[in-house]
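Given as structure tokens, the chain that follows is alone and in the form predicted on its own.
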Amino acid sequence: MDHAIQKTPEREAFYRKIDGENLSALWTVMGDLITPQPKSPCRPHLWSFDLIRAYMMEAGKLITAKEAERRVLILENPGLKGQSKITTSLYAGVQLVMPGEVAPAHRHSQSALRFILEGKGAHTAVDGERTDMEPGDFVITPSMAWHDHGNETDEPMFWLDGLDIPMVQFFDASFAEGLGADEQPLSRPPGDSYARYGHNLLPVDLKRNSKTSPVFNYPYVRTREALEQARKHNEWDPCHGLKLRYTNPVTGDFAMPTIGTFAQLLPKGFKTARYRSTDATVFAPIEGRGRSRIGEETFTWGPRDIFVVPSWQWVTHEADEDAVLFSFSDRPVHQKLDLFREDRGNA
């Protein structure tokens, strides 16, 4: 589909006078936009934690949580400047809640979620329910849920937020709306959604619209239980280690419909064969010590740091000792429009 469309004055001429009504001729630029291969503006690149957390801190002694409305340091894609996204579909970012304050309840189309990545007992309500956070949960906010977060420990609270935002750009379909109040009022218990959902157990008759699970905080103790269950049996796979994903126990997919969520284990020494996909993926250790080597870049990561693996870009991991690795991508999305492809480093 690769061949040069030769100029002449004729043809420039034509270009010009069909401008004039809307219209252009597709093959003069059908070679930018079917493309052999993923062709991506989204560059691999790192963040290290403390580095953000120092900039984090700064910033919260110029503005407040309420201010601010989030206060949240967005991780910019080197490739995508000004764009606010980490890849070209999704948006992610840092926050900080320091002790006594509230980020308000406010709700949007938008499905968020957050990683914690330091402090412990700061807390978010979404949907009338409250949990409280540690390093290492997976929280989820679904589309249109009320949310807000407090933090009533002596100890900053940090997190990772990842959004599809730029998915719901794209489609037009942003809405948003606060509350009016700092915290929106509570009409479960603590452990709620946890108890009803979190034990392959349903009720029998339940009917849900929503495509996100209706379990909103996955706590770390138990994906690092299940991540020892499986190295127990020897689950490793050589491009990933033993990596798991999130689900929604009422369909089984993935647990957010438009963003793919995973933990995975790396034992010490471990070195992963090399792997391609088209999602373009968010990393974020929580344990362990290692490194990454995307395309031509080898990038050191440590507890907290966060990277970013362009679509169709080869990705090998190695870890110095035991690590566990968060991330997420917009494979959901892939999958079910067809578009996924993966490559097992056989090409």
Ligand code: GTQ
The other form holds:
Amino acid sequence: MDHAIQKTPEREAFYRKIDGENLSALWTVMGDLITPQPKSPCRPHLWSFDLIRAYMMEAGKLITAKEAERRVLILENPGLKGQSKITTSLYAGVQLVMPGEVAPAHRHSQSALRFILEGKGAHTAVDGERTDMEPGDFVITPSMAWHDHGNETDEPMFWLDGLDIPMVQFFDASFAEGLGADEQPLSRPPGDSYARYGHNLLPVDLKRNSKTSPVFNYPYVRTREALEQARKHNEWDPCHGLKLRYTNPVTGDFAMPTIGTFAQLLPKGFKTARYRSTDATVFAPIEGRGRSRIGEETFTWGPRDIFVVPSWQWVTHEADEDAVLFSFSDRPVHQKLDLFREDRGNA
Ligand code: GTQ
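Next up, can you give the form predicted in complex with the named molecule of this protein, since the form predicted on its own came first?
Next comes the full complex, and the chain you just saw is listed first.
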């Protein structure tokens, strides 16, 4: 599969001749196309929140959320510079909304998740409903849903954005429009979605076409409670500690069709067994401190730092304090396309 093809003057002349006809010889590129295992330009990396925060406050003085439409610093993978990608299939950024600001209403075919890093009580509105956000909340903006963000508190609000921008780009399926107003009209009270769909109960005749969860804010208090209750049984997975998957209550599938999201507890002193999987994953610790070894590199993290594990690279995590890690990846897509693979070492 991976043998070098000899170059001869006759072959080189042939390749040049067919290139003019928009043809090329498979045998010259086969080894790069069909690799024995994933070979990604995506590199492991960690972004310190303190550093991002300082630059975002600087950006806050340079441009308003309204003028920028979204005031975001993109987390660019060092192996994918200039492409606005944190992995080959996913985009990530950190968004800042200053007190009194509004990020105006728009909608697009890209799906978005927000993972709240700092601030309490700023809101996002999705499809006619507002939700207040606080650190650790996981909030969804489904494909083509109108959304605007506002901050009526007196503190800046920071969150991590995760979008499937590179996937939509790959499929050439991007549509977007502005509403032409800062804020969309509200048609339902805050908490309405959670009340209807967030309690293991569903409206009896619910018919839904969307593949995205109707629960659009998964509050951190509920996530933390689920992890805390489960830890009582002390059933630690050697590779993951205690790892939960956010779900769409209507289908039991992932909460979003293109992005899988997870919450994970690592107790103080826990060191995971090595693990690798095809879904490159973005991690955001929200509590605790520790270290992760990714391939040959070690990254030390604390609350709100963000790090990325590329496809098929060995990873281990070690927690110095009880730690909670939020993470997201393109796993739902891998699984639906029968491409997902994982390797638990010997664990
Ligand atoms: O908040 O709607 O980071 O449209 C990138 C594109 C955030 C958003 C991003 C977006 C948004």
